[in-house]
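Encoded as structure tokens, the following chain is the form predicted on its own, with no partner shown.
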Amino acid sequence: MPPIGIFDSGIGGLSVLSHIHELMPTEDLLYVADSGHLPYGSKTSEYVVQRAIAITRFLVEQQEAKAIVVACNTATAAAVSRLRSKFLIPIIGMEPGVKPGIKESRSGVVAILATEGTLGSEKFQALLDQYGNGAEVIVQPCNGWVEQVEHAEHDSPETRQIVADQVKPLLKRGADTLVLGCTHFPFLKEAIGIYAGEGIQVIDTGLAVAQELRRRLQSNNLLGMAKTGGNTHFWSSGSPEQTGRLISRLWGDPNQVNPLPV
């Protein structure tokens, strides 16, 4: 069977590969990360949409990519649309759990952790008119996480102050339920807990997202029929080198992180 194509502006949807790789163990993955490009939360939807197509281009059209995740909050906003509309095969993306964090939330009041990009799209606004009547929706940019992650500071007392100065004020207006609406914020989940305590609930969507996948290739044929562990290929647009040190640090060795042509 060809392989599945993961993408992400950079080494956040990592947290997704994770999931995918646990609950599919034999399927071939091919995962790209655009660092060249990060992040996506500042850019406009077209410079998002277009760095969207290229790259499933490439995994479709070079790589053979069967289905295609974008594991991006941002890029599933500003694309998703457009690339279902020029590629055939299943694409699934990202959304920030809106429905699930109303839904476990027993104070009412739900903090929405994303970027600018996710925050101000008319894809997650529309999230909002559906599941948010009812609930207090806090909704909250989270200004130079994705950018800690990105350089392994993802444990550093910086980071800490900086997950501290958002998190804090979100938890003194009542917020019971911490919704986690891009790949990078997994990998903080330490930071998060630390200042959130156990009473607090942190949701991520990887593992749902996961989910779908495999029942969209279920239901098109297309889950492999391998009884061995697949293989994970990696590219970059930013330097493979410094792409592959934070792979080993946060998946595990990537033997070797290609340069993306596109």
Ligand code: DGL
Contents of the next structure:
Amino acid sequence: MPPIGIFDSGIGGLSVLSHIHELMPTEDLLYVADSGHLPYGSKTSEYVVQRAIAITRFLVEQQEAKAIVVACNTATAAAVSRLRSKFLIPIIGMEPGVKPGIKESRSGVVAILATEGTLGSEKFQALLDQYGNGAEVIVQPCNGWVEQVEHAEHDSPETRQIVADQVKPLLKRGADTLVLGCTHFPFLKEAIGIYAGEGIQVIDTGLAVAQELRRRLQSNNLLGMAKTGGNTHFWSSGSPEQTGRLISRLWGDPNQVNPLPV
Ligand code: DGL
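So the form predicted on its own is up there; where is the form predicted together with this ligand?
Then the entire complex follows, led off by the chain already shown.
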């Protein structure tokens, strides 16, 4: 069976890759970190669309991926419909968990933490229009968070400060549910947990995306049949060495990170 392609602007999508690997351990996985072009969150949506098309073309045409997971909320908001019109394989995107966040909240105040690109997109507006009525929804662009993760500063004093500056005001306004609408943010869970302690729920959609991927593969007869563990291969458009160090820390030894040719 061909592999599954997964990409993000950097290593944030590893938070989704782990769920995919856990649910489908025998599948071969290809992971692209577009580290030479991050952050996506402050780029124009056309820029992100062009990167998403180039990466998907590489994964589908050169690596024969049978399905693509856009493990990035920002790239999904900008590009998923263009990708679906260009590539005829299952393309699974992700979006902030507005619906589960509202369902879980007891205070009725829900904060959505994401990039500016995601929060300013038409797709996110449509999500709010559809599900946002049941609660007070606060949107919080989390500037600097992606960079802290990419610099391997997951729990440094500076990171804690940045997280505190953006999370504390949300709690003051009564938010009891924080929706992580960017795949980099689960790697800041410890720092977030310092301020969002007991009684505050933190919602992340990585597992739901992995489950949706499995459903789509199943219904398209694309689930792998292998009995033994699958392999995971990595590419980076930034420094393969630096990406490799981050992957070792957040996922496990990548063996090798290849330079992305697009
Ligand atoms: N990880 C990406 C997301 O889920 C965004 C990171 C970026 O801004 O590059 O939105």
